[in-house]
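This document opens with one chain alone, in structure tokens, the form predicted alone.
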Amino acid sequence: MNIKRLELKNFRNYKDETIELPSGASVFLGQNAQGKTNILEAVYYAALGRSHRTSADMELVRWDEGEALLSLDFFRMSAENKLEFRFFRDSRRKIFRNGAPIRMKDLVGTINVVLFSPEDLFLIKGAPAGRRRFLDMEISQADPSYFYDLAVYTRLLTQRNTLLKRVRDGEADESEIPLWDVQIVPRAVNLIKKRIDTVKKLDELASGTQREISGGREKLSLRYELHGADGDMTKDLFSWYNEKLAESLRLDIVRGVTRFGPHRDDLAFFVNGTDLRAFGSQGQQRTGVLSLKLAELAFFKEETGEYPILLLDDVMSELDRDRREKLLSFIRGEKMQALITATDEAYFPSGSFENFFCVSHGTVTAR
């Protein structure tokens, strides 16, 4: 997989900008708020349909101009594609893929993408939601059925958890509770199981990571955390989810809120048993999101037969050398393509990467 051009008009502090990129790694050096970021963003949203940063299309739109244009050409199996995304002020966007005009469900898993940025060293100490959020980004762009059916799940859950309010405040009987569980169960077992099977590939491939980068001393295993089920996972999902919502009824009318649910599960990490979430060092943490990153990599490969784009915004100030030596290694050696954004040119050392750009106030120039 690989992003030949990158057209940007009026898309965030850029006028108007195409830039070639060539395979392998481009690394992008510019001052803070010239616009590196931006070229991230835009590649993220074309594989995604959504900034990383914002939720407003809007914001996207170069302030003072009503429409923006973001496109890109790139090779997937060696067949070249094309996508455009246009965003107005007044109206919703318009995605197109080869010309052609498509919804949000037939764009996920066009591209794939993997970004590390200095928000994801906080991942494994972070909110619960942060980890569903990168297992469901990940899950959707090498299986988009997945995406359909994370999709409906939400928008039931929604419903649900409206009507659990309206029977709360005497306004729906609580007998139409169960039409909807016999809707939401089968989507959420679905879904279960997807990040089941997707965390034991993981797991595997960040394990061997984990002990190369800390010199054979850790050991990193991932595990899928079913909330209320104590961590019993052999359990039939079906059954369960309808016992557990059927036993939590009267709690979840009373609070307005399903309390049982894939949007309620985790991602737990450990390193020689120990628990990274609760009791890991900073460095620790670091070096299992740096293995979690690099194992996502390998499981794009695994799955759909090609490394993704991976996007690197400022993390080489964020580790250290050791690590950051590490990155840059399995970088040049898979010769995958990869963007680069950074400050100073020194993280790099002298004939690592050949492809250097200078951002300055929205322009981009090759080097």
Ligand code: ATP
Contents of the next structure:
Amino acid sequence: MNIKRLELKNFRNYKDETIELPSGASVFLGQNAQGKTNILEAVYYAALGRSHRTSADMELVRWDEGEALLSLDFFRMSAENKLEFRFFRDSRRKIFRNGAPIRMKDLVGTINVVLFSPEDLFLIKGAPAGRRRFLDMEISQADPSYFYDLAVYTRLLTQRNTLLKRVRDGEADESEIPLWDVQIVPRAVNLIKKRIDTVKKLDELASGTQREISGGREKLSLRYELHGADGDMTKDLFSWYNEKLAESLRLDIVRGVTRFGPHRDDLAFFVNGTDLRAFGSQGQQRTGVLSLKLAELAFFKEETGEYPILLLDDVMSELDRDRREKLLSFIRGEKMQALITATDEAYFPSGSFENFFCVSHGTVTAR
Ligand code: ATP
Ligand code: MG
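Same protein, the form predicted in complex with this ligand this time rather than the form predicted alone?
Let us now look at the entire complex, which starts with that chain.
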């Protein structure tokens, strides 16, 4: 997977900029607030149909302008394609692939990205919602049917929660609830199965990278945590989740929320058997995140046959020299397309990378 050209018109602080991207790694250097992250945001948007920093598309349109364009020419399995996004200040954005309008559910999976930014360093320490989002974004890109199931599940869950509140307040009858459950359970089971499957694959890949980065000292393992399941699951998921919903119905009605399901599960990290979320040192957590990101790249390669585009936003300054070199030598060795931003050139030993761009006040110049 390779982006050849990126065109930004009235996108964030870019007026009209076309960037020809070489394959392999490109380093975007510039002072703060010049537009480095905006470039990565554009590529991330093209992959997932949303920004990683805002849910309001309007913010992407250059101030004082009514419309914006984001356009990418890219190669996937050697076939050239074009994706275009048109943003409007007062209506919904439109997406086109090779000139024809497409919908969001047909977009996801067209371009694959792995983003690594300083916020990811909180992935292990932070709240479970961040780790669920990580899994959801990852699996959706590799398997668009997951994205669809997730959207349907989220909608059904909101409807079920509204109904629970209405039953509690005497506005609806309890007998309506099973009508939602017959729809929710199969979706939930699909999501959980795919998450468990993906976590197994990531576990294998990440334990290998962690061993290497830690010089053989640390064994990292990843486990999917099914909220409400104690220990080993002997029942099939379908019956288990049905029973869980039935068991928790009284309390669900009182609280007006569904207390069990994929929206409450978590991803656990262990190093040498110790839970990294609660007990990992900062260094161990950073190594864990780096191992996870490298595992993500390998995961996409296995699932789709190609490396995704790696977006590294400002992480050089966050990693120590050893981890930084592990990451950079991996990128060089695997020859994947990577867009790397930094404020300081010193992180890139001379001769290590060829393609440098200077970003200044919304203009990008190749050096
Ligand atoms: P840092 O090194 O601090 O991360 P950066 O180079 O990554 O900086 P970006 O986040 O890419 O910076 O760009 C920020 C710049 O873009 C800011 O100057 C901001 O004011 C400007 N900007 C953001 N949104 C818009 C918009 N809709 N219209 C015009 N300018 C915008
Ligand atoms: Mg930035």
